[in-house]
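Presented as structure tokens, the chain that follows is alone, the form predicted alone.
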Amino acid sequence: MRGVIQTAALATVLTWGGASWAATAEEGVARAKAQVEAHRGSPKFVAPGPAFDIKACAAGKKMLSIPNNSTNPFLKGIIDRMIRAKDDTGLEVVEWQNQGQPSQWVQGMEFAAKNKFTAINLISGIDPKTIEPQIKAANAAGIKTMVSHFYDPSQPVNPLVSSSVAIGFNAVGKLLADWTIAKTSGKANIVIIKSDEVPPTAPLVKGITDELAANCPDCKIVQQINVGVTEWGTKIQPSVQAALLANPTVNYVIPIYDSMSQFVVPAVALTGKAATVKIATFNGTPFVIDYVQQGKVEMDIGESIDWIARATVDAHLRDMCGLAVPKELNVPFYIFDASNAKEAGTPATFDKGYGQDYVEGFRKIWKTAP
């Protein structure tokens, strides 16, 4: 959406007079800095539920995991690690490889039914409403369909799915906003790159706008650029270049999913604004953390895909075995910036930088610890 979106808080605080407005702005910056600092500590494991014998639960079961697109390295990495975790979990996991076409998702659902899978995992991007007839057929065949890393906790879950473990997309948006507030001392002028077709986009962007309204009366969202997932490679770069040239006060670009950064980085460079326009993003994809090490991206909010994989298998097996299912993945967000990006490796990898606390934590609650 073009044009300037002024935060609602600005109109409110201006009625209070200059002195009160300044105090409010300072308090907002302080709150933002506190939130940023809270995500710098070493990630800690929190048990998602009571301990259970995971291998006894998993005996004879198999799960088909269907990503929204197998070319997405983030999703591919999660599924690979669910497969590798079999030694700890006992669950056989198979990936349904696809190129992001709904017809291919339908084929995957049919494959699961024909091959008598116990459960189907729709991971991060497939909206259950697009394949409802197939979910109904799976349900009729006694196959549970479960969703992971897709819904924000604030969003209603499709009633046809057996369970969902959500991710705090709204919380991510708030943290992205807090970063820009803290780094600009409350003077952020932001361009957001988003994909409205992806349902978690709405709560994530709302997190940004709500946090700016609460903590930053002088911050502005200058422009929101909506680009469909299949058009990232052709539309993001020229759209960002046009936005930066049209709005010289912009000091932050937020591509809400970090794989967008590969098209934002050259746009910033080609407009000659690398010194004044910074990039903050989310997902922790290794090539983007490499960008952080190179100074091309200022910050990336990461989440361990191995941690996500284990949390997903944990939740889905609890569902398959009739146990209480956690509502969220409970995978902590961790900020990578110039101060710590090398913790992820050089070049960065998906599995470095988050410590090993979670590995032993899961083994303990799964009763597989040596």
Second form
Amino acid sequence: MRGVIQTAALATVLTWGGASWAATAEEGVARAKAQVEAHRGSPKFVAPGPAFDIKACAAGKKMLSIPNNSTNPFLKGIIDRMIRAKDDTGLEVVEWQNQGQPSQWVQGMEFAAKNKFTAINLISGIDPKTIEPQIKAANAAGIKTMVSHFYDPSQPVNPLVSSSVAIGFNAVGKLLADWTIAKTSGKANIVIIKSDEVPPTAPLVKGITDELAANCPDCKIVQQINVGVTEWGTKIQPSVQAALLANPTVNYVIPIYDSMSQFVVPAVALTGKAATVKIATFNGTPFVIDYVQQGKVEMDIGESIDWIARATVDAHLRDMCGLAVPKELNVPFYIFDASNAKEAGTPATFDKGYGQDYVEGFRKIWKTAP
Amino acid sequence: MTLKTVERFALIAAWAAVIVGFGIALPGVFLTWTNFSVMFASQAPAALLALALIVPLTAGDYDLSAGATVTLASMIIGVLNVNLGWPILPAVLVALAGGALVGAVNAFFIVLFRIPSLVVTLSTASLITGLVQWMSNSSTIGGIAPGLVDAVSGGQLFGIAYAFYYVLLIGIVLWYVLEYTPLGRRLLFVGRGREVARLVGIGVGTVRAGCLITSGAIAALSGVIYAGLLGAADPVSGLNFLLPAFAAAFLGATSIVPGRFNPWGAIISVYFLSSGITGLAMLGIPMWVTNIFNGAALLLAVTLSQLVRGREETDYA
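We have the form predicted alone; now please give the form predicted in complex with its partner chain.
Now the complete complex, all chains and molecules, led by this one.
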């Protein structure tokens, strides 16, 4: 009798435990689905701060924008749009063209100091710690150095820079994880392709791992493959092929930057896994949105570079004029999948698909609306 | 068995050892036909690039522009086929002609102005890289016609994608020309001693120019295959194939026909190195280890070969 009671008690505990485990898993999937849905609607403009007269603020000011590398079309596109937005903002923006060499960034900093720029914008990828002596010199000359689209809100900002408008790489990671959880009903087995040398990688990958831990007890990161940026073309494809062949349960590959996906797509095709292995990624690069249209990539999280350009000018001018500076760019992430990838155009372009809500939104808070 | 016979087949033995080693470490995973068929196909651009390099190397010239030519050829296809809507076949032909033209430009400066090949091809590599950035706006061009994708990776023969058979084809042609034709002998003489070759009446300039043009054309074919594998034209990554391809060419020169750049040695080297990379990746070992594997394999092979050959002349010494 005692044995029966013990067995019954154990069964009850197991049933309750199992039920609670299942309930947790189901709740996690529901939370993931809700997150995904929240990023599928038309992106809405959120004012980055109180309205101000931007043209009065920008009068007589000029900003030198130094991208990580001028051959990167994403960064070049942002700067071109900052320059073109002068009609709306009144700010003169000049690009310091370079090929990604720190010695060229140093030259740019010195150029700004000698040519009486009001501010320097380090955009997406120049870590201020690599050019600290030049930032100090600029500060001494009364030129503020500002950083955009580089730090995650969770990362400490270099104390030498005047302000930083961060981008939620951690949030991107969470959204990528939520997508795989939602699509596999909590059974995602993931291979992550990353480049640890790029600073946003750490918060982005942490976002993936944290969200899987929070929302998906049965999901697994099967392998994380770290490939240096210069080796993407030679190492990603063979390593993804090896990972897929060695781990037949893998159902998602997440190349965390979408330009990696051109090497993941053939790896998935050659291993004959196109039907079972899906690709989810981030950046909204046009040719990858084309891949989404063609069914080679399942989803790509994009951000409008024109929106980034306006948000960057807005934040930096607030800094130049002594106003409160937003901590984040507040440019929404938008999911492109088979259902909406055509909104980005065929072939896709950088700015299509995000609506025009933000253009009017910025004009209103800048007091330039007709 | 003489020491030289051992040397001749040492690389194949090392490859077999790597395969057996990973086969034991990864039971049921590494030693599968799928793994090898995927590897044979996906390494085809690298193998073709190594084959492109051994032609001018045999004649004593370096072609540092070959990696950039890979990128140029794939980008020509991207621009013509995707952006300008050309049918795929003419786009491929223009890409191959573009590669040959790069070789001709290299030859013009190297042969006519007697500038060292290292300097000329370094310059043209940089020039082509800039040209490709201009053509592509530094962006990948996706959506290359399915016809090319089918001809490279879509169709299969004996379970291996067609890409691999282009490597075999070029390998056979080069092997035949280098081993069994007077042209192959002339090429070797030019590489071993230009003045001597000139004195015996070999048209040294013509041979060198021919080698550089051939190298450009084969590198362009590598770019065509790369575009077919990816289904896209990528503006940078062809450049990163250059050093591994040189490594494979030199590693290959220690085997099959030791002391000479030879196509089978180069092809085996590419697949030996990629077997190592694949096995390490399957074990989940970080990617930096693969660079150490590649570097150590090359250094060890060339050193051992040098020890075996003593003071005997080689193509790479």
